[in-house]
Amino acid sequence: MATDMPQKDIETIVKDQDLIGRRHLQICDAALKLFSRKGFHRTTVREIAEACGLGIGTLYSYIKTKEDILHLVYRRILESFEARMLEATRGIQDPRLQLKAALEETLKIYDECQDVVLLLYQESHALGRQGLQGLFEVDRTYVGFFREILDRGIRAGQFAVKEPHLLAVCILFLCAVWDLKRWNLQGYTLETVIESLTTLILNGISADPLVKLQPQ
């Protein structure tokens, strides 16, 4: 799984790349909190500048548009997601166990970052064409991570799956239900959701009806 998000060129007046990186991180942290609380459209660039301790003129030395800030936020979120997925599945050779670990970690990430996940789904339309293409590439990479596990399980004779790409897309969307439908899931615990979804998915694609994941 690739760990680098396709980079959108963000125009800056400053040329010091280390300083740009630090400032982008500073801007991203402040914007993420504001976007999660107020939404992208109701948050002003001036509010972001004040939250990260920069003057409005200084802020515009490191970004050109408000869309640039949203792209920085998306890039940081998705890079963090990828890093955690790689760590959770590293060294696991059995496709069933690797898929189980990937599902559990994805649901934990979605639980910890509920406001952020909603932001990803609700505000992506605010990105321009170039920004959206970058976001789509990252989504394909994340889907590809699950696709690789499914492909290995198919080759090993463990998974009975005819359309692994379609299933990988559906798995990620199914995990997002914990955030997108949380108003209808009150009373359920994360542990219950993890157990239910991993059991449903792994048992549903098992090539051997006698090999079933037992609820814990």
The other form holds:
Number of protein chains: 2
Amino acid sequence: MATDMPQKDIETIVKDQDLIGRRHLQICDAALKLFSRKGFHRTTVREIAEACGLGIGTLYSYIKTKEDILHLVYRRILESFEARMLEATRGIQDPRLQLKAALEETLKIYDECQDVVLLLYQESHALGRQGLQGLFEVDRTYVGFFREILDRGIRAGQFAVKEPHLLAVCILFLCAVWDLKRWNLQGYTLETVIESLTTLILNGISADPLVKLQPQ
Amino acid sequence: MATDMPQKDIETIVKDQDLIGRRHLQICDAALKLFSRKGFHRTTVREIAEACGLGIGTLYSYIKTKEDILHLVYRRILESFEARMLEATRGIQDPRLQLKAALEETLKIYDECQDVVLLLYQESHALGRQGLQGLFEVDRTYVGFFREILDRGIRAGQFAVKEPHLLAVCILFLCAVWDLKRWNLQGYTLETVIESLTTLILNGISADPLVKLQPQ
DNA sequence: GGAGGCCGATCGAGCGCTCAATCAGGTGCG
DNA sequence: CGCACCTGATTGAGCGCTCGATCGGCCTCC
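We have the form predicted alone; now please give the form predicted in complex with the DNA.
What follows is the whole complex; the chain from before opens it.
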């Protein structure tokens, strides 16, 4: 599962693989905080070095360019998202309930990590072509996950969807509204959003319109 | 209509208001192309000056900072979006049809102006607080427009929506999927997306589930 | 002649990145 | 054990450069 994404392995001066791993974690932690607060462009490499307790030169022993740091951060984030997602929906049989659970978990993740999601949407264009391809790949597996749920629901006759892939993309995208439009959603709670989106989507794709979730 | 948004009027050296207006248009046109192609940060003021046929010094007679240019561009874009939107839905009585028309027009705009929409989502954080407030204001009127349609539909008993504002935000946001996730939507046509989103949303909020649009 | 608009050479702050010097820990030898 | 040696990680001053912004002189038109 995405463990073998197109790695674009970062060139390092240092040889020790174990050390590289630890340092990369260190760098990610520091960079993530700074990027979230100030954005990628406004954060200097010096700041990152200072924040993770390394000299600039040392930092550059573990990366080749500033962009590499962004790449590290993204990779780490998306892997953790995907893991949580799989964990939260594993073993649910009913497609309707599984979709509901997937939506709920994604929104919870997005709620906890709003800084990160903003970073993903706003700064990803700072990556080069190769870096973007890597991101796309991960996103595709995430979307593919929603798509599988939709497909199962369609086969079971519960969902009426003509373009499952398109819809999967839309559903996942819609979750980001909570982060990208939060300034226009003040006053709403996470629970309200979960409920509203779930209702909208489940009703929107339901094959049997009489079985409405949360009819009220 | 948004003509009196919090203007954050740009300080200029030049006095002639008419000239300022023309020059600002000139600057917008040039900057928009460059920003779309290279993003805000990677575009230099020198390039903008050259592209709009002004000297750097002259350009700086019509703005105070580089950020001002972004602000000008955004203002112009959003005003034109709103105008098209109003034009396309004016006079439609049935809330269902009006919502459908609003969705369709928004998606068409977003299709034509994908560079611009990307710019809006990716670079808006380069604006200061004041600039952002201005954007938010315009976005709110745009959202408010969808909200009015929803409210009318609710009063008419056609829509079952608990949180109309939240839903309006979601609907408008969802349209951006066509631009922000286009790399994952290759192969789909604008028409397919319009149809799928319209179906999803109208079914998702319909009070009477038996009246499905495009049941097929 | 002077006010208003135009110009681009110039400034200097700030950036990503390098590299020669330094340090720490392991290894072999007497 | 102690010393010499070596490899590889660490350091930060500084290089080269870019960019936003300025400023003083120039042109044009009333």
